[in-house]
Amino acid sequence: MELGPHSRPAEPGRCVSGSPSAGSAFPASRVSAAGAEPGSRPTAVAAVLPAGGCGERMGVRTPKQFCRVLERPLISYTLQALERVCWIKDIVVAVTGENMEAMRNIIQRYGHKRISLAEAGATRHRSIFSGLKALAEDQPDCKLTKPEVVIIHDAVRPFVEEDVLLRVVMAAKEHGCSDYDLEFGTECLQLALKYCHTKAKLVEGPPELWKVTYKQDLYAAESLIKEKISQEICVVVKTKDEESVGHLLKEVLKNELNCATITSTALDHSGGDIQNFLTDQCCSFIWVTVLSSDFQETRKFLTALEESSLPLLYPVVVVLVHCLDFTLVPPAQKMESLMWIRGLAKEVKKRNVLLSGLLINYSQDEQKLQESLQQGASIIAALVKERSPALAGQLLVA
């Protein structure tokens, strides 16, 4: 898949494919967003990703594809959107050799599957042969299938969903070529046509589908991912009390976070089986207790989440919500016997799990209660949404 190279965020992108094989046989599927047909896929679909550049336009030392976004390279979160899609059977990246170590230490730090590596060439038109060359190898000893449909998109896109990849195969099967879409073709598209002696067409993407070029992209970028994996929330409560306020919470916050789905989870008096409800969906939690705080179970649901491959891939937000009617039990005592969740967020933190304390003002006060709620939510919302480390392990007072 290839896009113009001037691409910039605020622009969709355009996807080039080569028609697959004659024959082609296409087992039967779920009509994507794209609006494909049932039977439309291909039986084998690769992906190569040329990873062999230097970064020169980016102004810096590492290659851009190696830049760190919320702490994780780059390139990680293109292998992860591109292995979400099942049907794509093999992901070979062509890396330049002195940094196919790294590029293995990504591969196993991650946990990413299906993915092979290649040398790159000396420029990006080679170390994409060099990766359809891998594909391409009948070996005994080669674990690659041979792929019908071959999908060349960049390491640094990393914003590629799937419907996108889906109508890329299709119009690879469906579409021929005209002189109309050379005039708006990239680099790829004319070489398809000139030496491979296959139709190409050239298919619209999505404005997020754009290339990070620049260090102000890694910015972008950066945003861009936040603001995703801000989208789903879990209030977690044990207690009928705390179900209450958490329900409370829960609806406020939907006012303050009105475009985030947010969820809830009771655990039984046992503590209840908590990995039930780490999902790779949701990477932010709200811990409700009302008038008590319980550091086991507190503990015993961090290091669940430091267990799961959460904090691998994002920064996972903790918030300890602690209710208790300031009347009876002022907020400075209260946080004194809460000490320990800087010194277990400074802990925790190291496995990228940010974790912070609230206070709310359990007030038989219904306007006071709704006031402190409201507060809270907008503090929720901000550690939420800024994903800091440096407000990791504060203890906060709405």
Given for the second form:
2 protein chains.
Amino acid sequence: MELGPHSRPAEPGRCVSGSPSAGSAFPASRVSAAGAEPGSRPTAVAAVLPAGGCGERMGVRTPKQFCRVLERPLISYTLQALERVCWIKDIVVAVTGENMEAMRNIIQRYGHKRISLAEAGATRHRSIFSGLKALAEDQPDCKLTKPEVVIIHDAVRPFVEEDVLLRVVMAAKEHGCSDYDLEFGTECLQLALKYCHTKAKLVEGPPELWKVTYKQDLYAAESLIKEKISQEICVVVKTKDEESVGHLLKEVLKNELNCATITSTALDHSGGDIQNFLTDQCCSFIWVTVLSSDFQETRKFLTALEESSLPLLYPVVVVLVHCLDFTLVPPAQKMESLMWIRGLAKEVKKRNVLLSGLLINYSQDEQKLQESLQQGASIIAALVKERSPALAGQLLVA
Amino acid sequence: MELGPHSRPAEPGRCVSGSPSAGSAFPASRVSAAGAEPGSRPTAVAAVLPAGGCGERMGVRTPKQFCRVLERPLISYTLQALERVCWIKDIVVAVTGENMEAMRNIIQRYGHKRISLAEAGATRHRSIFSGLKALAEDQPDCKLTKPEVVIIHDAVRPFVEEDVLLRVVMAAKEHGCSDYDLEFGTECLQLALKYCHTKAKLVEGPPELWKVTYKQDLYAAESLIKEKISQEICVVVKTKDEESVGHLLKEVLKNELNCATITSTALDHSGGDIQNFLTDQCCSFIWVTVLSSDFQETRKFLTALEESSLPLLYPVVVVLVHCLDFTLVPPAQKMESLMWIRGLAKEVKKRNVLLSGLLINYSQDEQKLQESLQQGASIIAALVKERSPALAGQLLVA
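May I ask for the structure of the form predicted in complex with another copy of the chain now, the form predicted alone having been displayed?
Time for the whole complex; same chain goes first.
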């Protein structure tokens, strides 16, 4: 998929725990969950990502950190996870000379910030050393802050959360290691214990922190990312009326996707609020109209969506839902008038927005209406969970 | 999904290397691939599956061996993999008392053969011991053959292939262990070395043999199973003419799914050959008609499919492809006449057959035709790979 340069996001990984200038970088709840003291926050934390591996165990030619998951290189997800933690000031990625240019392109294309590159060595340890050296350099043109604690994190562990990183930093401060490894029980820890004459502490990581090593791990990563981005769905309705079909559909969707957050927004006719429901959390939009579609409004929304950073990071699913009584208007007849969706879908698909149409039978018969809503919710759930580009542009019937 | 009792298959795991009575149970190529001598085949091999785990690392209440992958319990896939190896005479599954009834239901429902049950102990070793005891018993009513070699195989490693099992058996014969563990480097091997006063040999397993332990492993298993069953596609065409749209579509599909085997069958008008293309290897059927659909023939095929064991083991995808010139007949108009597919799809979905309709623009313009065929192939690939029940019954347009 080709995306033009102007679609580069301003900031792909918005900070999850508030800006450091706004007070503490560690909200009290997070710190207390991590079992550390609120007062002990480190002043300068950096991260080094050894990413010089060649991926031989994966059985593919592309090194695993560059393998694509939902069309984006795996390492970009790991960078995004680290960027979202505002108290990590600098992130140094150690890549081999031959992958340096590819890595620069990834940083530029996905708008990553606070990233520096270092040349990877022949082994993981040499790559880490090279990353640390970049942070320690006393060059006048060096923009990196000399850190107090350095987190060493594998480029192929994309599911790292702030609380684990915080626990690692706290443990490093307490136990005195100057750099620290998230991989417990690995050669790194053994080396630290053997040669560094320093204490070391094992920080237990959650199972989600696992390392992408084999082909099956890439599949698992894709499924987990799809699950994660399907957790939030925005239902856009044209009326505030709680009895409307949009609100009914929202309720059925809540049951269908039982762990998802489903927000609904009643559309302001001035169209001025379109930007409001474009957050970096939500990649699935269900746009419900009871009567005929408003092409202009939909087009405006899709343009705002395309111009945001959202579809650059994830495929965005948009389902235009039309409700009508099939006994009055046969679905095939309505489909004819909705053929414009196909053309529009083809256009926005180029920018990673997957648009589909869905006709729901708004029957006067209560049971039939419930059945249609249920089927509609199942179809929406499948579109949201699978994010299949091949099925964009279709008109589906419930 | 509810399936009636009469849909139980006669034999879900047909033997992959020929019947033992037909000569050698190990085809020469397999044995040579495994590096063993052709003359050294063991006379009696059994397998014991410790399946008493409670799945606490999975983070779900269901023990992982009973977690569902494509609606079927994981252990059923492992049993299927072992059953396909004809020289494994008996398979003993050790389950806890409380799961005994559930396990019996799984065996009956998915038609597993050569399976006996033993009660699992408090630890994995006690469960193995219990399984071995069942095989060693000298009871007059015991139908199990006393084996020469016993393979101990985890219930949560569904991707085991015959060649690895054969290498294990050969190594066991050579190195004298009476039971053997596929998990190299585990506590089992250590115990064998420490207490059994016997030689032990490490048999390297492929990465695909990995153990389903965490939630992400279930996702990976599902993706791998989907990938596996998407490797064979049967395109049914009504004409032998190599220039026909069915054959053109087949060629485009070959490029789209580049590692899949795509066979095509020209339909005999007597309908007598429908059974011929129902094998246990193929779970995806693309039924191409250029003119209007022949409802009777399609119905007959779907009935044969429902009566086979196929949809009990995997969701079967059937795509009815209709080709027409959209400039002569608008797709919406054709959709109206194909609304019967929706009703039929609802009916066969109850028996795990996922039916969809696909309209392809059979344009006179060569470029437009190629575009439609390409889009059609992408849609078919998505339906075959994703096997989403929610999208069954839809009429798609390419």
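Because the structure is a prediction, the values reported are computed rather than measured. Residue numbers count along the first chain shown, from 1. Here, rigid core means the biggest group of C-alpha atoms that superpose within 1.5 Å across both forms.
- Core-superposed comparison between these two forms: the CA of residue 365 exceeds or equals a 2 Å shift.
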